[in-house]
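Only one chain is included here, represented as C-alpha cells and corresponding to the form predicted alone.
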Amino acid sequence: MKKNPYSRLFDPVQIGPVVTKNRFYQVPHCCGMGHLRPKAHAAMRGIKAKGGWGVVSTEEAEIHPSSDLAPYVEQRIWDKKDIPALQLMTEAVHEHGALAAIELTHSGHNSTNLFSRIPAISPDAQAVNFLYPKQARRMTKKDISEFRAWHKKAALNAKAAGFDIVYVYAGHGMSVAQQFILPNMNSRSDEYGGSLENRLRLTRELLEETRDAIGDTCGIAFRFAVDELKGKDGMQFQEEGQAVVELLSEHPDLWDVNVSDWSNDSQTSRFQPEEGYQMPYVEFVKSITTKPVVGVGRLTSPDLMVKLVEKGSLDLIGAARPSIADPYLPSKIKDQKTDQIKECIGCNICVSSDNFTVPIRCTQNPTMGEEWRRGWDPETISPKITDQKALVVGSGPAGLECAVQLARRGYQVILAESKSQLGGRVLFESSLKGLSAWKRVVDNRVHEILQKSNIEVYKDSKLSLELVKELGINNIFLATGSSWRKDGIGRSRRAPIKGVDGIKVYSPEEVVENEKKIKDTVVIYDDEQGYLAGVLADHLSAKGIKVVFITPASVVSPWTDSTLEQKRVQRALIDSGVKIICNQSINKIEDETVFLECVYTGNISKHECKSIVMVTERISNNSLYENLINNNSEVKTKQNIKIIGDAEAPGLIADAVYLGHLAAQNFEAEEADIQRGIFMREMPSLK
C-alpha cells in the first residue's frame, strides 16, 4: 500500500496525563439518549470508538438538580448513583482504545428546572432562556461556593466512572461559567463582575479546582466560545475572546474552541456551505497557548484536515455532525478509503432529534441511534440467508439505500428507475438554493452501487405489473416515492380549496421547471409548514421572481426551528423582498383572487393571485404496489412485496433512507427478531 498522505492525522497527542491514539476528536454533542437511555448511549459512542475516533465525548452532563434541562434528555452526574450508567459509555469507548470525555455542565438560566422545581440560578436575576414565564435568581457568594463544590464532586465522580478527559464548559450560552464571562449576562459589582478578570474568576477557579481534584489522571479540557457572532453586542474573538485565551492560556490541558450560540456553532449547509467555516474565529488560539487545540466546522475532507494541522491551526480535528454521518470516518482515512466516507450534508436532522427529545438520527447514516436497539452498524450488515434475487423499483433515497444494503448482504439486486438519473426527490431538492450538499445522499450511494457486481441498474425503465411479471422476481421493494398534491389539502383543511381549478397551480417541481417563463408574482402557499416552501421562496426570489408567501403558521417554516434555522429562513425571505403573510389559510379562490381566512378570527381578506405553488401535502405513488398486491392474491406463488419510503408514508429524506435500510435489514428475518428490534426498550430499575 502506498504511503498514506494523511499520516499526520494519526499522530498521538498528549492531553495532560493522557494520550490520544490519533487526532480525531468527537467533541461533545447531544443525542436524545442521555441519562434515560444509557445502554443506547453507550452503544452509539462505542461504534464511534470502533470507527477510529481517538476521543469520544458525551453530551453535556448536568452536575446538579438545579441544572435540570427536562424535557430535554442530556447526561446527569448529580451523584454517585449516575456512575454505573456513565461507566457503560466509558467501557464501550475504552474497548476500542479511545479516550472517553465528559462535559460537566450547569446551565444556569438556560435551565428551567421543570423536573426538579428548584429555582434556577444565574449571575444576574433574569428570565430563563426558554419561553416559560419564570426567572432565575441572582447567585449569592454562598451559591457560588456551593456551585464550585458541585463541580468538584462531579469531576471526582467522572473520574470514578472511568473518564479520561473532563470538561469545564463555557460555551453556547448554556453554562454558568460562560454566563459569568459575558457582560450582557453579568452586571455584578463584586469580585465576580465588572472587569474581564473578575468575570473570568469563576472559570479560573473551576479549572484550578478540577485539576487539583483529578488532574493527576484526567486531562482537563476547556470548551470556550470565542465569538458570539453578534458584533459589538456580544463577545468578539478579536477582543475579549482573545483576551480570555491569553488570561487562561496554560490553565487547561486542552482548548476546545468554537463560536456561540448553538445555532452558530451548528450552522446548516443551507446558510453556511463552507467546510471549516469556524477556522477564521478559532485559529488564533494556537498562537497563544502551548496546549493542544481542537476545533470544529463540519470537517469531512481529509485534505483540509491535514492542511489545518500542518498550518498550525489545530492539533485535533473536532467533529460532532461528521462523526454522526460517518462514525468510521477515521478508519476510512487510515485505510485510504476516503471515497467511501459518508459526508455530512449539514441538514441538522441530528439536532432536531435532540430538540424533540428522541434518540438521534441522521439523513446519511440510518443506523445512528439504532446501535443498541436493533444492533445496527453503519459498515456491517448480516449476510444473505438464501440465494435470492431482489427487485427495487425507484432510486430515490429509500430505493438507493435498500439496494445498497441488499447488495452488501450478498443478494443479487435489480434497481429500476423510471427517469434518466438516479436520485429521486434528492435530485430536485439539492438543485434548490442552499441545498446542494444534500446531493451527497445520492452521490455516496450511487458511487457504491457502481463498485458492486451484484447490482444491475436500469434507467428510463418505468415498470408496470406486466413488466414486473416478466422479470419473474418474487422479492419486490417498491420505492416509487410521492407527488405533491395541488388541491390545497394540507394541515389546515381536509377538503380541496374551492375554485383551485380556476387558477394556474404549480407543484414545487413544476414551478422550478418553469421558473424562466414566470413573469407575474407567484404565491407560495405553505400548509405543510416544513422546510421546502421556505427554500422555494428563497430560490425563486433569487431568480428574480416576485414571491408572496402565505401560511396558516405564525412564522415561516416553523419546523426549521428544530434544525436551528427558522430565524435565518425568515430573515433571508425578508431580505430578499418576499412578502410574508402569516396566520392566514386559503378559504377559496375566485377570479384570480385568493380569499384568506384568519386562523384566529375567521375574518376574510383578499389577495390578487395569478399563479400559486401548493406546498401542502403529498400523495404516495402506490398504484404499482396496489396492482401487485391484488395480483399476488390471485397467483399460487406468493411474492414478497414491500412498499418503502415516501411511497409508504411521505416524510423527510432521513425517514426514507431509514425505511429503505430497515427493509433491507429485515429481508428474510424471523418475525420474532424483527419485533424484538422494534420493541427493545430500556427500563428503569425498581430497586
Given for the second form:
Amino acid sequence: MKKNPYSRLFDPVQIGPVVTKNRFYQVPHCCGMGHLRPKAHAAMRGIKAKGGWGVVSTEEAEIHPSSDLAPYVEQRIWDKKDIPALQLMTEAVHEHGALAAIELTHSGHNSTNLFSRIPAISPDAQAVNFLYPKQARRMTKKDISEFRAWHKKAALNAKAAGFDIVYVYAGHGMSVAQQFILPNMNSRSDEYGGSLENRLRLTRELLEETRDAIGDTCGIAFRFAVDELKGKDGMQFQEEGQAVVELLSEHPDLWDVNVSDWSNDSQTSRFQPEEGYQMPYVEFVKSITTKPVVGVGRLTSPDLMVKLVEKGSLDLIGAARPSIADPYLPSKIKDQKTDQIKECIGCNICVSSDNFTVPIRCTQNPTMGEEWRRGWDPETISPKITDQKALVVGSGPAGLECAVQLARRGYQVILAESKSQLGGRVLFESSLKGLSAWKRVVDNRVHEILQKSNIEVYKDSKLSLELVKELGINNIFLATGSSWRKDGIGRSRRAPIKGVDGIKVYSPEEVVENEKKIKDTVVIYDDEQGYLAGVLADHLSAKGIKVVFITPASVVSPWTDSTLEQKRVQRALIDSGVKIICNQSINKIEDETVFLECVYTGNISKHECKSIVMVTERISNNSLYENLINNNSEVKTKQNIKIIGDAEAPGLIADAVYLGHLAAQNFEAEEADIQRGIFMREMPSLK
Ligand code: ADP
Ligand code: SF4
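Could I see the form predicted in complex with adenosine-5'-diphosphate (ADP) next, after the form predicted alone?
The next block holds the full complex; its first chain is the one shown before.
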C-alpha cells in the first residue's frame, strides 16, 4: 500500500496525563439518549470508538438537579448512582482503545428544572432560556461555593466512572461558567462580576479545582466559545474571546474552541456551505497556548484536516456531525478508503432529534441511534440467507439505500428507475438554493453501486405490472416515492380549496421547471410548514421572481426551529423582499383572487395573484404496489412485495433512507417477526 497522505492525522497527542492515539476527536454532542437510555448511549459511542475516533465524548452531563435540562434528554452525573450507567459508555469506548471524555455541565438559566422543580440559578436574576414564564435567581456567594463543590464531586465521580478527559464547559450559552464570563449576563458588583478577570474567576476556580481533584489521571479540557457572532453586542474573538484565552492559556490540558450559540456552532449547509467555517474564529488559539487545540466546523475532507494540522490551526480534528454521518471516518482515512466516507450533508436532522427528545438519527447514516436497539452497525450487515434475487423499483433515497444494503448482504439486485438519473427527490431538492450538499445522499450511494458487481441498474425504465411480472423476481421493493398534491389539501383543510381549478397551480417541481418563464408574482402557499416552501421562496426570489409567502403558521417554516434554522430562514426571506403573510389559510379562490382566512378570527381578506405554488401535502405513488397486491392473486401468493419510503408514507429524506435500510435488513423476516420484535427497549429498573 502506498504511504498514507493522511498519516499526520494518526499522530498520538498528549492531553495532560493521557494520550489519544490519533487526532480524531468526537467532541461532546447531544443524542437524545443520555441518562434515560444508557445502553443505547454506550453502544452508539462504542461504534464511534470502533470506527477509529481517538476521543469519544458524552453530551452535556448535568452535575446537579438544579441544572435539570428536562424535557431534553442529556447525560447526568448528579451523584454516585449515575456512575454505573456512565461506566457502560467508558467501557464501550475503551474496548476499542479510545479515550472517553465527559462534558460536566451546569446550565444556569439555560436549565428550566421542569423535572426537579428547583429554582434555577444564574449570575444574574434573569428569565430562563426555555420559553416558560420562569426566572432564575441570582447566585449568592454560598451558591457559588456550593456550585464549585458540585463540580468537584462530579469530576471525582467521572473519574470513578472511568473517564479519561473531563470538561469544564463555557459554551453555547448553555453553561453557568460562560454566563459568568459574558458581561450581558453578569452585572454583578462582587469579585465575580465587573472586570474580565473577575468574570473569569469562577472558570479559573473550576479549572484549578478539577485539576486538583482528578488531574493526576484525567486530562482537563476547557470548552470555550470564543465568539457569539453578535458583533459588538456579544463576545468577539478579537477582543474578550482572545483575552480569555490569554488569561487561561496554560490552565487546561486541552482547548476545545468554537462559536456560540448552538445555532452558530452547528450551522447547516443551507446557510453555511463552507467546510471548516469556524476556523477564522478559532485558529488564533494555537498561537497563544502550548496546549493542544480542538476545533470543529463540519470537517469531513481529509485533505482539509491535514492542511489544518500542518498549518498549525488545530491539533485535533473535532467533529460531532461528521462522526454521526460516518462513525468509521477515521478508519476509512487510515485504510485509504476515503471514497467510502459518508459525508455529512449539514441538514441538522440529528439536531432535530435532540430537540424532539428522541434518540438521534441521521440522514446519511440510517444506523445512527439503532446500534443497541436493533444491533445495527454502519459497516457490517448480516450476509444473505437465500439465493433469491431482489428488484428495487425507484432510486430515490429509499430505493438507493435498500438496493445498496441488499447488495452488501450479497443479494443479486436489479434497480429500475423511470428517469434518466438516479436520485429521486434528492435530485430536485439538492438543485434548490442552499441545498447542494444534500446531493451527497445520492452521490455516496451511487458511487457504492458502481463498485458492486451484484447490482444491475436500469435507468429510463418505468416499470408497469406487466414488466414486473416479466422480470419474474419474487422479492420486490417499491420505492416509487410521492408527488406533491395541487388541490390545497394540507394541515388546515381536508377538502380541496374551492376554485383551485380556476387558477394556475404549480407543484414545487413545476415552478422550478418554469422559473425562467415566470414573469408575474407567485404566491407560495405553505400548509406543510416544513422546510421546502421556505427553500422555494428563497430559491425563486434569487432567480428574480417576486414571491408572496402565505402560511397558516405564525412564522415561516416553523419546523426548521428543530434544525436551528428558523430565524435564518425568516431573515433570508425578509432580506430578499419576499412578502410574508402569516396566520392565514386559503379559504377559496375566485378569478385570480385568493380569499385568505385568519386562523384566529375567521376574518376574510383578499389577495390578487396569477399563480400559486402549493406546498401542502404529498400523495404516495403507490399504484404499482396496489396493482401488484390487489390485481393479481397469483403474484400475491408467490411474491414478497414491500412498499418503502415516501411511497409508503411521505416524510423526510432521512425517513426514506431509514425505511430503505430497514427493509433490506428485514428482507427475509416474516411479517409477524418484524412486528413482534420491533426493537429492544430499555426498561426502568423496578428495584
Ligand atoms: P423516496 O424518497 O421514497 O426514495 P423518491 O420520490 O425520492 O422516493 O424517489 C422515487 C423514485 O422512483 C423516483 O426517482 C421515480 O422516478 C421512481 N419511480 C416511480 N415510479 C416508478 C416506476 N414505476 N418504475 C421505475 N421508477 C419509478
Ligand atoms: Fe450531518 Fe444531517 Fe447526519 Fe446531522 S443528520 S450528521 S447534519 S447528515
